[in-house]
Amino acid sequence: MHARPDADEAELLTRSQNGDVSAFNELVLRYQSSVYNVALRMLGDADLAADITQDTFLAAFRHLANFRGGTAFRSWLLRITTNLVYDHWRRQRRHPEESLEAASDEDDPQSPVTLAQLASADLEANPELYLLHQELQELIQRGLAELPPEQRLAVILCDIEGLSYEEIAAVMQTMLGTVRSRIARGRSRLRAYLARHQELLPRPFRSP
């Protein structure tokens, strides 16, 4: 089941569709961080991610009348973001399309190392680890860049942005089984990549 907007968001959407720019700006403030983070993790380029973020909201505003609420607004926005990222890659002739539909749809086994934990290290509690954290984020980004685009997107949406499988299926316009497959395979590849660079992982996440 797709997440439904709360009453406040529903009102903002209605006002925005009626041409209220201030209401749309409220939606921008609510979701710009999520849009930017997905673009940044997919592309690995802060300036390009900022451009994609701006283009996402421009496109969303132009096509807001087409949004009917069949999916969560966040999912709709991130679908636009994803399309813009893929458009960029097509222009650059990168990441040729590849079919991952035959991947196993078994759920990923439990692992002590999760991307969500690694990507949200508590710097306030450990300010002396700031430089290590920066190195870790660069390592995670390099690991994500090693994944096929569809696996990368599924892992980012699930483990960094915290979307449900249903929301991810809406963003990626695919079946739940395919979402599970992409997440499982992406996590497996990312774990293997991080295991080869354990010296950069915080001590609690290193293998004994």
Second form
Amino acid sequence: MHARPDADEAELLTRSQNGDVSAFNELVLRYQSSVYNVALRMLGDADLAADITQDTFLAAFRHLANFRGGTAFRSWLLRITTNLVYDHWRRQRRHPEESLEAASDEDDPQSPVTLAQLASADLEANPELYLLHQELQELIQRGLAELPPEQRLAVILCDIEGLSYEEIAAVMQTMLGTVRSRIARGRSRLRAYLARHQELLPRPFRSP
Amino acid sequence: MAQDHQEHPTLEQLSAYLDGALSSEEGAFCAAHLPHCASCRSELASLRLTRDLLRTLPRATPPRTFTLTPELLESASTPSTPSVPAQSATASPEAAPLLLPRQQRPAAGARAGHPRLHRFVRVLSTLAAVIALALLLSGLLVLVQGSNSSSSVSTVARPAPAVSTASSAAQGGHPRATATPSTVEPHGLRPGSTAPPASSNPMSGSERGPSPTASLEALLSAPVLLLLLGGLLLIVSLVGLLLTRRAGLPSWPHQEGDKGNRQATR
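Could the form predicted in complex with the partner chain be shown next, to go alongside the form predicted alone?
Once more the chain from above appears, this time first in line as the rest of the complex follows.
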């Protein structure tokens, strides 16, 4: 599902640039998961993320002439996504009443579970574990939301999307050193957030 | 194994070390330092835990497929969105993403209705333009007739003198003015009263006066009103047309004609 810039993709891109929508739609299918997940983690809102995803591909198709290889297509796409997310935030800042997120932080402490258990595939088999996992996800998402946007984006691209530092630099149009520092500061800040809520964390994540 | 405990790796270096993203030199420095430094080890461990926690987040499955359909392409054929990065974009990483986006889009969910909305606006605008032209023409006609019969020829398009000569224009404007007397009157008062009161005798009594003077007043202001209404409608319709045109719809054939007409009537 991930980017492998091969001859196949180059051909799809060429055809898309010539206006072949079906070729472009193959690229959509290939990258929609990446785009959607980045938008989702940036925004924390599934509907919005879907909108942004659709807009990303529309804008990409319309401006495909601007894409000239060099960077990976995925980086280019994710850059559009990022811009749209920023756009959304700017609009939201102008109309703040649209977004009033009620985040209640008081949850009851959970029984400790190991990371290995959490990472294990058969979460569905264990409803209790599954529930905890859900709560943990929400906690992490709230932690991400506390990060400044560039740090959040860097962390999401690195630790959730698994992009290399070089790809992240291409998405964020910045230098490797900046990427490095954003990831580090983002992780550190998230660590602090999680430490403040460590009673919600599985045991391996509690500070010694 | 040279050891330099005194100098600790930075947070950045430790974080990048986790990802194997350090230069070989820096990587070697960290690798050499860590075995001797408990605090750096615990720092590294907590960073790693944070990262692992992030990695436990499952990939969300997109709620639908986002392939482009003809409808989507048509509805979204908005003018160039500057949020698309130019490939050759120079630096300014913070500013570039903040370029203007899609103000054209009022609400995130409203896209589905766009083509229909556009068509609706276009139709409405054309209708408004047609009505506006009709109003303007009839207003002008009334004025011309009025000024002809009162033998002041020079002023065709200027409303203020038209009021003064409108007493005779009443004959010409009769059918239209009596058709909508109640709505005409309140609006008609304003231009009439602000205009130089050349023949003002009937106006003074018109506020709640007897019916003959009231209807006379309505008739008096009819051509001015027609012109005003026509102008307003024309402006509205032009705005509508311009908006729908900006949204990338096929350029509107009447538009140039409308523009020309507007200039002609001024």
